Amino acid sequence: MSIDPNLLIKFSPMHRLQWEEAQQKYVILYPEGLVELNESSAEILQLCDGSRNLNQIVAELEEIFSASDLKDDINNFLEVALKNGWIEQL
């Protein structure tokens, strides 16, 4: 599976992204368990609300972090997220 840069990206309704105070990090909760996220992964997934495509997510994160050339890293993470069912494309 690969990310279509033209389609909107939405976090899966079968999963829940939430802050875990005890662990001081974001996690993905789903019926079979949980996945602990690093800060950058959580930042990416928080933008997957169904209103942005890959290029819009990249542009927003590059602006937030005053960085450039993030597209490959973000795309690679989103492909993993898509394969794991954490996100879907609309």
Given for the second form:
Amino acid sequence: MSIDPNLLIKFSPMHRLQWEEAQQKYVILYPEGLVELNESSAEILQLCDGSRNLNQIVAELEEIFSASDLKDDINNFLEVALKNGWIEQL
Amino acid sequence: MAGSNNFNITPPRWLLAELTYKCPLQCPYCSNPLDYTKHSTEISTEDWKRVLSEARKMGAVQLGFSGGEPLTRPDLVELVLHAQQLGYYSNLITSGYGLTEEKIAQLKHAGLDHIQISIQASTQELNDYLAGTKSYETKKQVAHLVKNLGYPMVLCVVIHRENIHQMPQILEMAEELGADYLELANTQYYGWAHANRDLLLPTKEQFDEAESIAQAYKEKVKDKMKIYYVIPDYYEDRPKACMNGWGTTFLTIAPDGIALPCHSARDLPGLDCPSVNKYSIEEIWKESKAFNFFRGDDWMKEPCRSCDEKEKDFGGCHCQAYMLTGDMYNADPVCSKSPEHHVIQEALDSAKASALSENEKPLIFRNSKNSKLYVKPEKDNLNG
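Right, the form predicted alone is done, so what does the form predicted in complex with its partner chain look like?
The complete assembly is shown below, putting the previous chain first.
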């Protein structure tokens, strides 16, 4: 499964992305499941709101982090996210 | 041993709220204690709300409403609403029996995130026999209602010798009902399942065949239905990492308010499991004897102590070690390194002999009448 660069990316309605104060991190919640996210994964997933495609997400994060070579990392993470059902493409 | 070595106490992340031991079903593999009738008092709605608030503050985020049958608690919707306001992800673990369309809508409105329904078998006859109650048609209707209201739907089927031959039909039934997740839970032999082990434990050949059918199906439906296959303990070489490590992740509160590091821990001797009526969740999690008992590895004996896999499985399950070897400090005998590993083979042989026997003893169904037979003083004799 790979990311189609032309399609918008949206966080799955069957999952929930939530900030956890006690753990100071974002988590993904789903039926009887919990995934703890590191900072960069959480940054990427927060932009998956159905209004951006891959390149738009990359551009936005590169601007936030003043970087220019994030595309491969972001694409790799989003492929994992797609495979796990955390995101979907519209 | 308790608390004598260095370890970080991590926050609880899962809270299992066993609201009641009442249940309209009588499944002979129930994980509730055999003598559950002895613990029939239930804490109040206000107590549960306090428990949910305190555990959430500690870090718990996954919440299971379980039992018994949690639908028998009249305050379920109120507790679901409280959980939603606290930011829990709440799961209702139910037989589906007694779940009306109106109730499902109320629960949805209160913020319940997901419903897990158990079905005992793929045919009405076998389902109703195992449940001890006519429930198959109701369960299927409830599955449709759950799906129609937009909940993620988890179907749970406990697998054992009475239904393992239905594996292909169970998989088809789950797909037809539109399950998003199918949990194929090979029976774990605690509580009532342990009492019925000779009648429930499948043979190696049955396990292997069922597993290969399930794995092939998993591949076929991977885009629309996720299949969780709970491994059959007794056919593994290594024990499960029970509870993800004692007192690291899971907190169970029993119907009477006793806090347990795992839901079988009440049976272990000398733990003095604390009550939420006397202590806060923070005191229970951080300071109680029970929750510190198997934290770290100072408690370990050989072969666990020098084992290079001790960080991976933490010695396995203490309840299983106690139940099968009489000593909770022993390695889980499922482990092939355990000097007591032979008890597993003996259990398999005994179950096979029972399956081949012409007059197999009947299943002991989980109900109050049978439970009373296990209440002390008889309990000590029946534990081993």
